[in-house]
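For reference, the chain that follows is the form predicted on its own, supplied as structure tokens.
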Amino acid sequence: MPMIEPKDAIAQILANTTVLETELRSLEETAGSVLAEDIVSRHPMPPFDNSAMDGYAVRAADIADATEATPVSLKLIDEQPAGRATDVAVGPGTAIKIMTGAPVPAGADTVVQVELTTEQDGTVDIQAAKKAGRNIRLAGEEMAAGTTAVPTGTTIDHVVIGVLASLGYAQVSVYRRPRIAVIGTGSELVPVEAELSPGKIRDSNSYALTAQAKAIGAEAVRMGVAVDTREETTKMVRAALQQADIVVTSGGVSVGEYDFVKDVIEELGGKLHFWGVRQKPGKPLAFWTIGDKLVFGLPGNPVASLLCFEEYVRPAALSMMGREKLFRPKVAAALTHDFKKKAGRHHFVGALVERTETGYKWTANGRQGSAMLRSITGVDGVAVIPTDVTEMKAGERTVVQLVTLPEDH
């Protein structure tokens, strides 16, 4: 099968990833999810006329003529905290005390702010002058009863969460997060406690794609690591198809002679849509459906691993989602020092971006290698050196995608 570029990776994948059922979800758990219903005010927000200061609630006529020198007194005749409501009304000479998001008492039609003022022996004098209306928060101002408060599609975040709440919503309907079954392999794995001993390493790639899978809000479990045996291979791939909507695994995907992914998937239904995609790192891509189920073959290498799941899986399980947008924000970045490469494939650089006055600036962070971590540690982007292109020098521009801010696009 021929290797695909990149952009044609990512829009077989979509084309073939369909937006889960709904669920409903209790307000607490819904971060992260996507609306799934029009969220609509039960009620006019505020819901009543509230002061938006501590001060006293007073009629503007009364203290048309009040400033500092000359205050205007006023009885005092009620106490308003927030949480009840007095049935006292405020009238001509009259005052009531008044905290910030209580009722607006009877025949009040303004706030006086209490640094304004000077309250004793059962009066208070007024230094300043008001217009009706100031300092009171008018129900309904915010959106009346029936407004689209929240539009479906929405994805939830600690705002919404604050205005569903605010508006009796104890649950809603979203869109279910997938779930992602993640299993490394290769019998050279060993444990992250075990002590190593010769021809092994450690299993890094499965708790990193889970962590990932873990940030995008989906549900991750790691399934461990399969050796390289077919029995094994297939025992793993088959408990992971069974519990989850997107299964990756991490290596095994190439051509080597203890490579069983391929073969063990297509063996248990998958439909091969590509292997191979002309990108570096991450050549060995492979990815299949099973029914609705997503099925993606990750290089083994770190680097390679981690960033098809961002470029790849990622966008996937999001649309999963119900999210409407699914990429990173892109940039054009200038390159602050020299580049060169061979031709053939798209290069995925780890980027330390910056942006000046005169726009972005990225620099490679340090070597650069499929295998090392440490070249996307700490990066806050992903320079794409498009195919064609073997050398760049310092100052020419490149597109930068931003991987430390929420899709755009």
Given for the second form:
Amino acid sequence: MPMIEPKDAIAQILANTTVLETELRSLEETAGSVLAEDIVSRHPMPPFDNSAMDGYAVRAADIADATEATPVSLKLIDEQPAGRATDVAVGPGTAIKIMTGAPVPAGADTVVQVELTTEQDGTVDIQAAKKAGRNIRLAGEEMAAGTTAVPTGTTIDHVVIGVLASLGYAQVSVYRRPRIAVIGTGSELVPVEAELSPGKIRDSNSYALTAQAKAIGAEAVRMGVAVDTREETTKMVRAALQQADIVVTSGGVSVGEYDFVKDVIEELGGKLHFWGVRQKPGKPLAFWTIGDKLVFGLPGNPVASLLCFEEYVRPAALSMMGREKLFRPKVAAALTHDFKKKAGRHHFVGALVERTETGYKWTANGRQGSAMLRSITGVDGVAVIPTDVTEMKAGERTVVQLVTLPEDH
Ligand code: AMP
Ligand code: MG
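The form predicted in complex with adenosine monophosphate (AMP), contrasted with the form predicted on its own above:
Below: every chain and molecule of the assembly, starting with the one above.
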């Protein structure tokens, strides 16, 4: 199978990705999900005229001549705290003490904030005139009943959750988030808590990829590690397929003697779309579909694995959950040093990005190596150096993806 270009790889993946069905989710579980219904206000917002200040509800006409030197004295006839509505009305020469958020009593048309008053013995001295309507938040001034407050397709964040709560939506319809099962493969791998013995290394991919899946808001399941036998690999992939929308394997997808992942997934009905992408790291990346399920065979080298998740699995998972923006912001950034590579593959390089007055700059994060997680620790960018480029001088620009920022296109 010929190597394909990174842009064709992502295009093929997205062409085979469908948005998941909708589900009702409780408000508190919706941050990061995409709304699948218009949120319409069921009542005016605010629902009633209310005070924007702690102070006194009065008639503007009564205090038209009030100044600090010549205050107007009004008789206090009631108190109006937030949370209940008095049935006493403000008449000429009277005032009702009122708190922020409390309904404006009948008869009052303005509120004087407490700072412009003095109260004693059942009367209040008002020290400034206020026009009618001051310090009153009118019913419906934010929106009338029936207004679309948040349109379908919006990604729910904390602000939207606040709007939903204020409008009484305890449950909302959202696109289901994908369940992602993560499998490590390799007889050399031991779990994090194990001591190393000769020839063994610790599995890092299954933990790191699961965290990457969780960071999307997907439901992530770390299946564990399959040793390099056909039987074990089959067993674990089958179990993953039973529960997940996306299966991610790492390792075992190259051309080694014990690389069973490809055979196994094809035996389980996987339709191969590509195997081999013109990129470094991550050349052995493979992609299959089984019905609506996506299966990604990520390379075993840790940097390649995480990079391929970022570049290919993440956009697909976001698309499944109804997101329209799938890709991180891209900027043109100037190299701070010379850079050499071989022609023949696009290079993705972990970049430390700096924003200066004259634009973005980037620096490779030390020695690069697809087995060295250190080379991408703390990076905030992935620089993309095209396949035919072999040499770059300090000051030349490349595209850098800002991988710590939310998707913008
Ligand atoms: P493979 O593609 O299976 O040949 O693996 C390529 C390299 O990645 C080998 O050096 C493996 O030991 C390493 N590797 C594979 N899977 C993992 C993993 N889950 N955690 C850490 N290293 C891994
Ligand atoms: Mg292996």
